[in-house]
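Form predicted on its own, single chain, as structure tokens, below.
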Amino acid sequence: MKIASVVGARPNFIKLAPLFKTLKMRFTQLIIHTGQHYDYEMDRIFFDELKIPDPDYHLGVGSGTHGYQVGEILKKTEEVLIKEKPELVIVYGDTNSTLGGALASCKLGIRTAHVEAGLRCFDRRMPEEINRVLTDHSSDILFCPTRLAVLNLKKEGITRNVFRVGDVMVDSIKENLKIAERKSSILDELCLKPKTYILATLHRAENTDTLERLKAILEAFERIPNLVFVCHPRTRRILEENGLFAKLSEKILMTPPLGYFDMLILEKNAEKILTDSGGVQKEAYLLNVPCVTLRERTEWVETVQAGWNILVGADKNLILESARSFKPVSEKKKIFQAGASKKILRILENYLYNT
């Protein structure tokens, strides 16, 4: 029985890795890589480090507007699915590859499963939120990481084939953290000592495409001591186009995108993390690092409720104050359960072999 996974961006690869290894015990698998990310640091290095097989298909979609990307992914994925005729398509998270893959699958009448279903930040201005909602309403099986995700789906009338399985990213960290600690030399390369620096990432359109917000965040970054900024290629391009990159790189330590191992080590050893990434918020929580989120809303509401994540948006003063003084006020709760990959395997065995 054949399963196809549609992936195309860093968060997809991290979720795919533990599940692919588990599902291969019972299923033939295809990997369809849309090419949404195509820089080595955002793409190939994850396949190498996480021991994911080379994709069976690489669609080469590349960059573009959200509409262009989703349209090209839908069109090109459909061609592969017509040829391969899998019994199930799996999509991951909330990227354009996720939505494009889900739409291609459901329009062909192929059963679709969504890993990391039910997340909501309740801000439809965010492209990722649109991707989440449409993917969930297009899917036949919904694998939720948390209790709140299940409740979100119930409020939208989705209750059939909804499973709370835990989080595959927990599996990925458990499998790879010790390997990362052996193999990564990123702290030495950047001359960093554990818990003496603040790690920052910034890539979401709501922050990078509005110059006023971007400048406010960067002004805060410049005033935070010992800041390490891992700069996304798209963010760097926008900085360069607006004449901001050279000045910023003189004032703070900046790096290009990093592989999974290096990023895990930087996250684990940071004093705090500043980010607008959903995945980095969750990794911060799993690695016991306080997180300052550069957004007004988050899909990982539980991390805020637990007191380990604070939302500051693009408010320069709030960013600076939180970077200085934000500390969790309570013990960390166990929000994200391990073992999701094995639970998904058992559910899919029952679903595909008995229906």
Second form
Amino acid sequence: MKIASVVGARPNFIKLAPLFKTLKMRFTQLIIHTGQHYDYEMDRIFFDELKIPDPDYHLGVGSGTHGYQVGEILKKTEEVLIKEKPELVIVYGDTNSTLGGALASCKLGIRTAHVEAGLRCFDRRMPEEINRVLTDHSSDILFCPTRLAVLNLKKEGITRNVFRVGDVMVDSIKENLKIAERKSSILDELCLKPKTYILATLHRAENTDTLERLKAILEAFERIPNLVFVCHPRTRRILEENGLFAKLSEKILMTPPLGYFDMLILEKNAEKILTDSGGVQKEAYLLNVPCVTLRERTEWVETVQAGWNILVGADKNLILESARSFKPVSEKKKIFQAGASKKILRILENYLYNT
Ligand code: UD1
Ligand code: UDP
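Form predicted together with uridine-5'-diphosphate (UDP), following the form predicted on its own:
In what comes next, the whole complex appears, and the chain from above leads the way.
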């Protein structure tokens, strides 16, 4: 039995790592890398740190418009799938590589599994929301991280082969936090002491591509004491194009994208996290760090309901106020179950060998 995983962007690699290792016990696996992310620190570093084998195919798609990226991924993944004829294709999360991979697979009639299915933020202006909806509706097996994700699918009429398995990123943290503590020296490198700084990431299109929103967020960043801003290449490019990068980097501590080990250590030791990332919101919760989300809506609704995440959008004053005084009021509930990779293995054994 052959399973092909289609990945291409940073969060895809982090979700692939624990599952690839687990599925190795029972299946022959292929990795198809679309090439959506390509800088060392957005791509290769995760293969090295998480010991993911080199991709079997690299499609070299790179950057471009949504139409270009999804189109090229669809076309080039199809060529590989026709040649390799896997029994199953797995896609992860909500990137253009996720959607392109799912479309290529389902159009060829190959069974398709979506890891992190059923998430919704109910804002179709976000490219990730479109990718989630279309990927879920193109998939045959849906691996949901939470109860709410299962419910979201039910409301859209998807009830067959829907499994609540927990979250593969819990497995990833479990496997890697101790290693990260041993290997990372990022706190020393940046001269930081635990719980004395606020960590920020920012890269979602709705924030970076609207200059008004971007400027409001950056004005808030500049006024937050002890802020560490880990800057995505998309954001850096837009800052540079608008002549904002040099001025900002004089005022706050900025770093290029970091590897997973350094990122986990920075997250765990932060007093608070400011982010528009999906994965970072979830990791903040798992690592017991209060999160201020620079969006109006989130697909990780449970973290907000639990009182550990607050949505502030791009409102400068709200960002400043929350960075200063947001505190979770309630005890953390267990939202994200561990052991997703093993559950997925068992389900796939049954599904692929018995149907
Ligand atoms: C993509 C995902 C987003 C995810 C993010 C994770 C889509 C629609 N968006 O956004 O959901 O949160 O990845 O990080 O799939 N760039 C580089 N080097 C790279 C990669 C990108 O410089 O290795 C720059 C290029 O200027 C590129 C821009 O970043 O145009 C955007 O890259 P792209 O892959 O289109 O989307 P992300 O913003 O990374
Ligand atoms: N991440 C990382 N280095 C960074 C920023 C993020 O390793 O500089 C990790 C982060 O710990 C999480 C994942 O990347 O596991 C989240 O990806 P990202 O924020 O790029 O995308 P999203 O989750 O928003 O799709």
